[in-house]
Amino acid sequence: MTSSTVELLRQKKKQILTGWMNGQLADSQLRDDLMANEDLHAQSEKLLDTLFTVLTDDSLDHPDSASLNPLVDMLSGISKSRARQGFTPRETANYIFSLKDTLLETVQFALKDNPERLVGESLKIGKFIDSLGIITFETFIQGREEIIVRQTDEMINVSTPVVQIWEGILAVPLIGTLDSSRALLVMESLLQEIVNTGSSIAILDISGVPMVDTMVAQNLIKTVSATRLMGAECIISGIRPEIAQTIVHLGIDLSTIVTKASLASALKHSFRLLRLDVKKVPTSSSDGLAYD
């Protein structure tokens, strides 16, 4: 029998995967349902592979060496991978925990004449899987902060369209809370659009947000201040009456700033600073089209 632990588990490669495979379909918590049994299957071959490429006796006692790069980088790869399909942290580790039964079973059953061997083989390989389901577990997080920090961009983005409703005329519909990191983001777009366009009016409105405080204020009036920098006039829209009373309350001046009660009322005020006349033409049959 060969005194290499690694390179008896090396030998029985193909009886670990199935062993390892029947343990992960025959448990009630299995997530068919987010990965196919093929492709876990696949899975399983392909970090088996791994493992046992660059496995050594040396590197099974320290699983922080080098030459387990490769390795690692497939765990997290694998961790990053479940995360965006929607397996839990707790998912995750436990397909590679679920690795170390079958482990110990081969080299229980290879060691079963030599149980002093036995029991260190088996610490060993415990202590080797586990710190791989812990580097399993941390990459596992940085893939779901990753994917929270991109969603949340995503959001911003879509929560801050700078849109051009006129000629001449943008507008900027504002939901949620307007942080400084925001509003930043916010007055960039703003400015680059007004380069773009040409545009020589902005419509900041605030309908969406719901609550306007000193700092808030503040953010807008940065922007305003940017804005009329750029060549272009600023107005505020959606001015409802507990956001008036809150300005006046906490002693902010808005005076040099045109304010609108909505944004129809700012669109209107747009017009008349752009000398344009909006008007309802009445219909008439001379289109050739019939009305009831």
Partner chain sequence: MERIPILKMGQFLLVTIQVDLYDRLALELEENLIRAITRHNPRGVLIDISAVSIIDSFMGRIFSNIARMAQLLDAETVVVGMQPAVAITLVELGLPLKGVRTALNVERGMDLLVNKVDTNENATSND
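For clarity, a rigid core is taken as the largest C-alpha set superposing within 1.5 Å between two forms. Numbering follows the first chain given and starts at 1. This is a predicted model, so every value here is computed, not measured. First, how it differs from the form predicted together with the partner chain.
With the core superposed, residue 189 shows a C-alpha displacement of at least 2 Å between these two forms. After superposing the rigid core, the C-alpha of residue 74 moves by less than 2 Å between these two forms. Core-superposed comparison between these two forms: the C-alpha position of residue 173 differs by no less than 2 Å.
Structure of the form predicted together with the partner chain, given the form predicted alone:
Single chain only below; no partners, no other molecules.
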């Protein structure tokens, strides 16, 4: 009984690592700007260690077998971190495919007296590495998607600040489309800020909202209703002429909500509600300003 292919490869692990590393280092597309060669060596060695720990002749035939999970997990980790580091998908896939050359060379040498078996085993190894390559692709894309999701989250958070513009008056300058998840975020931070500051008026400024359709209007109404349930008044400001037009044309009813054309007029209205009077100081007493 001849020894198994996996056993054969396992015995040559050191040689395979050297061959693989040499192949990678000789590649003109090596990204030593993104990853130091020592790190690459350590990563490759760890991957080979895992590969030879979990690989059996059976799982070589069945790359989707659950016993390979540790290898798949590790590969996913490498692939995702490469996505973050800025490797291209081609570079990441090549990393795995370059291992195929070394593995094939090794079997070729070991089975040179048994061409029939060599063909079968080479095919198997080829297929196996291909499926690992596909995993790197999938997780690479997943890694990219995670980055996109995180950036979107950050953007949403950045674009919904709640600012106190006067004692008792909060303003929320909305920029971008007000979809439902965004509206929920605005509501949560606005209501919390109302509690924190004890404010009784909130101004939602929609100057930066590109369009108001039925959904956006509904989200605005929800925000106003929630604010009122907390016991604060909510004013919508920054309604541009074209927005006013679409609101009317769509038949959206905002009649229960106080709306103002500009943030300035909303602020003026708020002062009235709070019974505050803003006065210009007469010129004669302007020297009095020095005492401020």
